[in-house]
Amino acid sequence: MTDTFRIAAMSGSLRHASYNRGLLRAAQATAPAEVTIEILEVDLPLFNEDLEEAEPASVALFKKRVHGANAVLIATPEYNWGIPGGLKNAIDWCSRPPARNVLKQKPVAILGATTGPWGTTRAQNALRQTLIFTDSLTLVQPWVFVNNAKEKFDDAANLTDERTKEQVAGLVAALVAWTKRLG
């Protein structure tokens, strides 16, 4: 019997029927049997350094889930060429205080979907910069940039495009393999 490999997943979009949340559901559906992907809610109170030592319960639970996972999978939309505030806020909470940074040396993979033609390339690059500071071990490739998302998802934001499903499955497999290589 194989140990379960746990991935904490977060979508930068707060919308329930977002394309990025749909990417994470597709990752769950295509993941190998020994891989469990838990989608976390990034709807957290705004980071406030005054609250670091006595974190709100929602933040403490979020950080506990990230800490307990073998790896992290982040799906980000692109807002104004960058990452959404809610996602940045979740990363800020995870990285603070520095002695309890749950992203430190944590393997992370990134993907993203947008209705535009560029497929979140700029947002993913901005996110990679942020993850350098948190000392996360960000998977370099494969890149999954889903453009023209309206054509690849149904009305309930379920991924329908087979090629994109294969890319998502490939990213999850690469994240698992790389995390295991890192030990």
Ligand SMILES: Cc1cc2nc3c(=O)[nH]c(=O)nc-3n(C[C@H](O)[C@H](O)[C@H](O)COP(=O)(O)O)c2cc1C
Contents of the next structure:
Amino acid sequence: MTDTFRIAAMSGSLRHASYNRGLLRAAQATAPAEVTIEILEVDLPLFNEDLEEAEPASVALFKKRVHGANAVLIATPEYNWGIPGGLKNAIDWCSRPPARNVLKQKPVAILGATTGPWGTTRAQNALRQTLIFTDSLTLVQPWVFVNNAKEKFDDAANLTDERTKEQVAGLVAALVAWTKRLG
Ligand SMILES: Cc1cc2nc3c(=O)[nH]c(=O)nc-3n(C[C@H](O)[C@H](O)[C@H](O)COP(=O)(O)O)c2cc1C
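Next block: the form predicted in complex with the ligand, after the form predicted on its own:
Next comes the full complex, and the chain you just saw is listed first.
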């Protein structure tokens, strides 16, 4: 029997019909049987350094899921050329306190969808920069920049574009291979 490979997937958007959560559902649908992808919502309380030693229960659960995963997959929208505050907040919680940084040495892959023409390139650059300080092992390529999202998803935010589905599946395969290579 093959061991299960567990991916904790963060959706950077809280929106009900989020294209980015749709990307993560597509990752679930196209993943091989031995890969499980759990989608985590970033609706956590605002980070407060006074609370980091005795973190709120919702944060502790979120961090436990990230810690227990073999790898992390982050789908981010682009908000004003950056990543959404909710996603940054979740990453800040995950990184603290330093001795309990659950993103440290964690393999991470990123992707993102936007209704605009640039496909979250600027947000993904910002995310990569943040993941340097968390000491995460961020996969460099393949890049998955999903632009003009309205044309690639249906009304329920399910991914319909076949090429993008292949890109998402390719990213998950690369994340699994990257994690195994790191040991
Ligand atoms: C506050 C805000 C800022 C945005 N800024 C950008 C931006 O800088 N670049 C971009 O391509 N799209 C921008 N958008 C459009 C988002 O790409 C679009 O709303 C997208 O659908 C959000 O992802 P979601 O579907 O996962 O919620 C912005 C949207 C909001 C709400």
